[in-house]
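We begin with a single chain expressed as structure tokens, specifically the form predicted alone.
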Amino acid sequence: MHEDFRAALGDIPVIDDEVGIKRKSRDFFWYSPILFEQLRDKTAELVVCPRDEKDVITVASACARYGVPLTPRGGGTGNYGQSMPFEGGIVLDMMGLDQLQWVKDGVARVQAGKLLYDLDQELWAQGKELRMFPSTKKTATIGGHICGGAGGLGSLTWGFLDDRGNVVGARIVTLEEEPRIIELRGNDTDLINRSFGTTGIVVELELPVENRTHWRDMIVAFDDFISAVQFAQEFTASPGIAKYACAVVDSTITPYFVHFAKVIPEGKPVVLLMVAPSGVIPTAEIAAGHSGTIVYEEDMAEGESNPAKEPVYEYCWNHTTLQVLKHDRSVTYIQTVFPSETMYRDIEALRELFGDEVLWHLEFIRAGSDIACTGASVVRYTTADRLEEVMSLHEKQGVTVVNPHVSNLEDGARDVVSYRDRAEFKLGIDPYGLLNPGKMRDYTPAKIRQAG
């Protein structure tokens, strides 16, 4: 790292030991054996730990002047190498910016490095809660969730993070010799939403918050997988039940749920739920109609805070895959979206086709005015070619695949057009292409500046 660049940082804290740098240069990219081989040697030259927005501006200016790549990082909980430095340079550890600024009129203003767990705790104290959070709530930051995620717990009611209204505003720092502060409002927040920090250094966010609900964790066991899916569809389509999560997990995965081994019957698929207290009885009635049995019920906050317990959300979304990976590092996963009109036919056909090669896990979420069935199934990995074939066979069946084994935005996107818009925006705020380089395939820097 150029001495003049280090000097330009002044007294901003840094991590410069090899172990510390390597730790902050990693995320959960190893979920994918493809990405593991591609990214395993990627590392920063220095980790910089800003304490406030002024520090961020100082770092951004120094990077622009000396041509140093900058990769923003929250909690490092992404699965696609979002916070990994593909071209060296620095990792900007944002966790020092961790203040809840204010809550008013159903909106919270928060610094990007705030841990989601801590944020929800502070919101709860004011009778509020987040609309959604990832299964990595305890270790992820709000900035990382917005810039690197797509949805999560709460998406059953509120949809994707980039759905209109789920992000009210964002404050970003540009990467130029004289960095600017830009406030994005309304639809313009899409420019930073799931952009991996390529379109500005997000320092603050404004998000809608809801009145707190004391959610109940529930696990319902079924005799067969299709019955579990049918229950999930009826449950999610019931407008009178306030709900936060609904995950269907096959009996091939539940043996890896060690914490719940005593309550989940052997050989039974289950549905994992977060339900408002007012919805517990109608949920039980719907379950009974599909021969389902409630085998577990607990207050979510108790499961979250009591060391002897665990919240159900840590067995949903990508944590489902993680529970398997804890015991079997040879597996990976795929992400899918099932057409609602042919969902049952497609699921049954693919289950017969793949046998025990695919371990089934579905999440129900809101997609516009409809409820969508998405998949994050575990796959027994053999070769890259076979994994590609598994995804292709899903697509041949008419199922959409959102590929989690690529590291650039466009190849893993639901909407490529939106990334073209972001690439154009990036030209104005990152002219040298130094913000998280390598993540936006269709971006060409407006200017070239060599490091050092």
The other form holds:
2 protein chains.
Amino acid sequence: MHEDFRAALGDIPVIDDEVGIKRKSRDFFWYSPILFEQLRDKTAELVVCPRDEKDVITVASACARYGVPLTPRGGGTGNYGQSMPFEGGIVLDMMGLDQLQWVKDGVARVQAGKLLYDLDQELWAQGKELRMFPSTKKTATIGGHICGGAGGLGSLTWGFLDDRGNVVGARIVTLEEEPRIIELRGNDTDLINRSFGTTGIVVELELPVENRTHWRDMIVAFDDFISAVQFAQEFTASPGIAKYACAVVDSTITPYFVHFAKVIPEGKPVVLLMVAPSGVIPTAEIAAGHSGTIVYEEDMAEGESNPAKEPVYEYCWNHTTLQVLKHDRSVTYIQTVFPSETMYRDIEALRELFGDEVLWHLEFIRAGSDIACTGASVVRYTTADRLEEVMSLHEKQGVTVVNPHVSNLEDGARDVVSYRDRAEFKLGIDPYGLLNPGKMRDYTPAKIRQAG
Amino acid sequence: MHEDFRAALGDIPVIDDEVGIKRKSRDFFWYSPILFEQLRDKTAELVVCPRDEKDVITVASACARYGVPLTPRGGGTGNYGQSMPFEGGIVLDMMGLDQLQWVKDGVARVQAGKLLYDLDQELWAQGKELRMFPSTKKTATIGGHICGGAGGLGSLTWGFLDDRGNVVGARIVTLEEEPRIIELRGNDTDLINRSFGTTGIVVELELPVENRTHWRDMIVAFDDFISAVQFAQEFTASPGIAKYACAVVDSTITPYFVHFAKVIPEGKPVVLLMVAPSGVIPTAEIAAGHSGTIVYEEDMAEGESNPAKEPVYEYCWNHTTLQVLKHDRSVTYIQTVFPSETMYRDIEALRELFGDEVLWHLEFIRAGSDIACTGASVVRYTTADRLEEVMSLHEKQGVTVVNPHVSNLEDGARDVVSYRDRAEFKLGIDPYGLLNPGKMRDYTPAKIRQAG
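Just the form predicted alone so far, so send over the form predicted together with another copy of the chain.
What follows is the entire complex, opening with the chain shown before.
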């Protein structure tokens, strides 16, 4: 790394010891044995820790002048190497930009590096809350969630982060000799949404915030998996129950939920819920209709903050897989979306087909006007070929697969998205292609210029 | 009316002058020329105005002892004669029971006769709001809405009043010599939901309340009706936009919207919206995609309370028809539900078929996991036979018709509901069949006893 580049950083804090650099060069990519092999040696040459936007501009300018790749990083909780530097250079640790700037008219403006847990605490103090957070709320940042995530807890009501209205605005720094500040509003925020930071260094975000609900964590146990799914479907299709999460977890996974060992009966699939207080009674009534038993109920904030307890959300979404991985490193996972018309038939057929190889986990979310049943099942890993086969057998059944074993934007997208707009935008703000290189599959500045 | 009955009422206020009795014996049944002919002569013999639950018990006991029919009444804003006394007797004017008792954990307990406008004002003072209210918010009561209504503003997010979770509890007084108090919880509140007061005198209700949103009233104008519907569908299918209302009103109706004459361009269909502040920009972006123009935007509370302004909700739901009726008494209306798969085809075919006879008005609501497009179109009335034909031609097209020209519970229900449970319950709490007689079509105590 060029000495002049180091000098250009001035007094901006850096991490330059090998262990520190390695730690900040990795995320949870090891969920995927495929990505583990592909990415295990990726590392930055230096980690730079800006304290404010001025520092970010200084770093961006230096990178442009010296041709140094820059990979922005939040909490490093991604699962696809989103914030891993594929071509060396620096990792830009954004966690120093951690101020909640203002809240008004249902919108909050916040610096990108703020921890989601801290952000929600500060919003709670104002009677507000986040619409969505990932299961890694305690360690992830808001910028990381929006640039590297998709949705999570809260998606049951609010859809995904790229649904219109879930991001109000974003402020980015360009990677040029003279970095510019660009404010994106409304639709234009799509340019940075799940971009892995390839389309600008996001320094601030405006997000809709809701009035705070004192969510109740609930766990409901069922006699069999299909009853649990039927309950979940009836629950999610009840508009009169305000809700934040609904995950169905099979009895093959619950033995790994050590914290809840005493409350979850052996051999019982469960549904994990976050429900508004006014919805607890109707939820119990729906459960009773499917022979479900409420085995746990707690205030979410209590579960989250009391060291003797754990919030249900740390057993949902990608944390479900993590709870298994804590005890058994031989598993991985797949992501799926079930067609609503044939959901039960597909689930039964695939359960029959895979037996013990797939440990079932479903998450219900809002998708457009409807509710969708998505899967994040744990898979006992043998070989890369077999994992491919497991995914293609799902597709053969008519189930959509969103492959979590790829590290570029295009292959991992939920939908077929045109990256043309993003690529053209990127050309203007990252003319040397230094922002998180390798993540936008088909992008090199020359290629886009030629096509343009 | 027996002198002893009058004496048994003690000092409970009554209205016994002819004009006063007639006024309290009617509702908005004259929306329907069919019901107008059927019900125009229905009248009570006396209006009794209890001040508290004790008074209600006194009246109920007297009615049981003297065999006097009792028809409970809130604001009298129903459209099907819900609170009109079909067999004389007394009208029980509930508006004296108007206390908000408490609000906690997202639930409010309130006396049934409280005006919705006053209730929302008091909830606002605590940072809360109602999930739903009818377009008659300023004159209707909470008890009347739940016992006589179905949904309204807010149903776009929360579904209908009979969706699980939208009523938490209800306290009723029975009609017996020794009236009992019964507290219904959860599912059991279905017994009084849209019961027209046939299954007990509802004196108190527990309802879920939400944290207050400062809703924005918006009116968006379009070049043609189908563009307006397409916008409405995209808007309602955007989970990231918090919303309370979405009505599509054709350019044949807007000339009757005198208050908005200056803002709605001639010949343009409009969509009336209530949107959270954070949703205004994405809503404008969706509108732009359908060549829509935002012609009006105002704070709902300002529109509601400023005498020079009017809230958009008084142009939605049954107020749309009322705005036309103010200027032209020759119209009536129909209620429909469009199948989502064939919605556009059905709308276009029916618009072609009816031409100027039907003035189009759609309301989008949440129905189960999905969004439904319902119709409340205005119809130029000629004869009862033709009105029947207009409804059956809708049915022939595959559109569900909910007939608003009938005055009993069963015929006017949205779905085929079993009234057996209600009838059995009624037998226990109204053994003489004196509660709002004539509204439960197949009910007489003898008939139910025989069947039982």
